[in-house]
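Next up is one chain by itself, shown in structure tokens, the form predicted on its own.
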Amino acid sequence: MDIVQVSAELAPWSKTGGLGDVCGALPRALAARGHRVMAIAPRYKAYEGAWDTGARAQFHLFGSRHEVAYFHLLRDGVHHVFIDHVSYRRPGIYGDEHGVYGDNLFRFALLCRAALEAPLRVPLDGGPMGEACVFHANDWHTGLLPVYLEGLYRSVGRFPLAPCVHAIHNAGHHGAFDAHHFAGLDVSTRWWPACDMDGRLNCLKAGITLAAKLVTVSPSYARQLCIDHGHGLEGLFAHRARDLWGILNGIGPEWDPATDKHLPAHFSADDLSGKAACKAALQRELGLPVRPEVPLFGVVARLDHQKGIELIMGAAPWLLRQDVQLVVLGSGGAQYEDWVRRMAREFPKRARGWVGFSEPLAHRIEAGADLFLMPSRFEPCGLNQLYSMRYGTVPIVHATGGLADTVPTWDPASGQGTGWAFPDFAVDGLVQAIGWALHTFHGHKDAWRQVQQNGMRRDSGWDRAAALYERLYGSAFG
């Protein structure tokens, strides 16, 4: 198939979180399976190796004509195409220190318009893709793509067979704007009902309404979207439930303890000796006592309401009275950042906090920790629990969304399970799960090793997910 993925983020060039990682990895996996894949994102700055194709397109939006240029970079078999326009060349993707950019609707509407022309205009080996492709849109930023596909192309006989699949990575972000902005989108008012939610222009709703198929990042989250996690769109998700797929994300080869360039030692499920070296190195790096017998807990997260940081805060007074160590890496809400700093001051021999983010340190925490805390309030898929399991770091999670799908609780009778998942979002549930984990860590070494190896041998690669996306695209064409 010819597959055109469109997203606001595309790792490693642009990323604020999991969206960028997924949109960078899935095209590679699809290309490896023999498909011709174009991955489109804004050109936020000059990217090394991306060349100006010479292709140009003009679009009328918000009362003016705007010209975009198309830059191309072929890597790992994927045709990465970057849309160049002055509105993208800013310090942040969505905003800066002054807040969210006021013209984001224009910026991402322009992305959608430009993306629809890319398969027709960007020269590739064998010529442009043409109209027999499938479009894969992501989150609210590309929710207008099926509006333009239906309203400006299919209505005049263009792209007659090209379906649009819309992926929802987090339904909490709608891309909602005042209704009067619809007039600037240069599309017939016939399409207003698809965009209208409570009298406002809602980009995510438009994508959900008009895409041929919908997909989200775990089977459990797909069900939850129809019930209580749709952020006001539950009825629409339920209406389209037959077209809504749940496909778990994968993780890329850069997350492999046998080859990870950020680690001081390498290891595998068959030889975990290097993990002990990684733990000792992490303790030394952060100034903690080097004690191999002490369970080391890791947290790598965005410090916000979704990630359940308040549960960790609630459990910390009890946890840090045990003989344990706790390392937290992340940034977010001021109250959470203040707690991280205060915890490190109050427990200098047991806790460390790093406010901010460091990709190399994140890898070293995943490798050096014994246990990983991820008590998210909701989690469409989650990636850190997958990283943790790959690195033999046992996750303790709230059983929601992708966390419920990927972390079965350890069952000593069957020898199955990769961590501990607690059902109710409450401090008591987290404490109880930690208690079971500590009991196993200290008193049942063989069982602990089995939990680690179960997680490390879990198939979390992208090839499995790519095979399911092939089926999804085929269903969309059907």
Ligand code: ADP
Second form
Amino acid sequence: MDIVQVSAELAPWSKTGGLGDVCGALPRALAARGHRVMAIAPRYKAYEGAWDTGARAQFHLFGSRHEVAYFHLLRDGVHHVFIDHVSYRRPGIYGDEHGVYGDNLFRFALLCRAALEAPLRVPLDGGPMGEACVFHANDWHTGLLPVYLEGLYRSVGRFPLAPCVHAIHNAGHHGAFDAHHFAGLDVSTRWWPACDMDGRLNCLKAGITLAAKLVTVSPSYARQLCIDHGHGLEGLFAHRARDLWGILNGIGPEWDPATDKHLPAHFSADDLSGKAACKAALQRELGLPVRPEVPLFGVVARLDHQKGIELIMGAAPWLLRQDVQLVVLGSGGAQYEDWVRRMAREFPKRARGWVGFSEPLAHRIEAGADLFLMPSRFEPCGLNQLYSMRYGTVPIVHATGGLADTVPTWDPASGQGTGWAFPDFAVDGLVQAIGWALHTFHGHKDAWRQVQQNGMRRDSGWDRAAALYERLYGSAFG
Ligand code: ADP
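May I ask for the structure of the form predicted in complex with the named molecule now, the form predicted on its own having been displayed?
Complete assembly follows, chain above in first position.
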């Protein structure tokens, strides 16, 4: 198949969270299965090795003409296409220290317009891809893609068979704007009802309404979207439930403790000795006492309402009165960042907080910690619990969405389970789960080793997911 994936983030070039990771990894897995794949994202800055194809396109948007250029980089069998326009070349992807950019609707509408021209204009090995492709849009940023596909192309006989699949990585972000902005999009008012939610222009709703198929990143989240986690779009999701798939994310090869370039030592499920070295190195790096026997808890997250940081804040006074260590890496809401700093000040011998974004440190925490806290309020899939399991770091999670689908609670009777999942979103639930985990860590070394190895041996590769995406695209063509 010819597959055109379009997203606001594309790791390793651009990433603020899981969206970037997934959009970077899935195309590689699809290409490895023999498909021709284009992965399109904005060119936020000059990327080494990406060359100007010479292809240009002009679009009328918000009252004026805008020209974009197409840059190309073939890597891992994937045609990465970066859309170049002056509005992308800024310090942040969505905003900067002054807040979100005021022209994000324009920037991502332009991305959709440019992406639809990419298979027609960007020369690949044997010329442009052509019209018989499947478009794979992601989150609200590309919600307008099927509006343009239907309104500007299909209506005049172009892309007659090309379906659009819309992937929801997080339904909490709608891309909602005042209705008058619709006039700037350069499509007929015929498409307004698809975009209209409560009198506002809603990009996510447009994607959900018009895409041929919908997919989200775990089966549980697919169900929850139709019931109570649709952020106001539950009815629409329920209406489209037959077209809504749930496919769990995989994790990429850069998250492998046997080869991870960020680690001071390597390890695997069969030989965990390198993990002890990673733990000691992390303790040294953080200036914490180097003690192999003390349980070291890790947190790596966007510090956001979604991530349930309140539960960690609620449990911390209890947790940090015990002989444990805790490291938190994250950035986001000011109240959470303040707490991270305060907690590290209050418990200097036990806790460290690192406010910011650091990919290398995230890897070292995943490798060096014994336990990982992820009590998300809701979680479409979640990647950090997958990384944790792969690194023998036992996750403690709130049983919601992808966390519920990927972290079965340890059952000593059967020897099954990869962590602890608590059912109710409450501090008590987290505390109880931590209690069980500590009990096992201290008192049942063999069981602990088993939990670690169960997680490490779990199949989290992308190939399984890519095979399901293949079927999804096939059904979208159908
Ligand atoms: P989400 O996409 O909701 O942020 P996920 O768990 O799916 O949550 O993915 C988060 C990704 O972002 C992971 O790769 C994680 O390591 C990374 N990440 C989040 N915050 C940070 C940070 N402060 N520093 C480095 N990596 C981070």
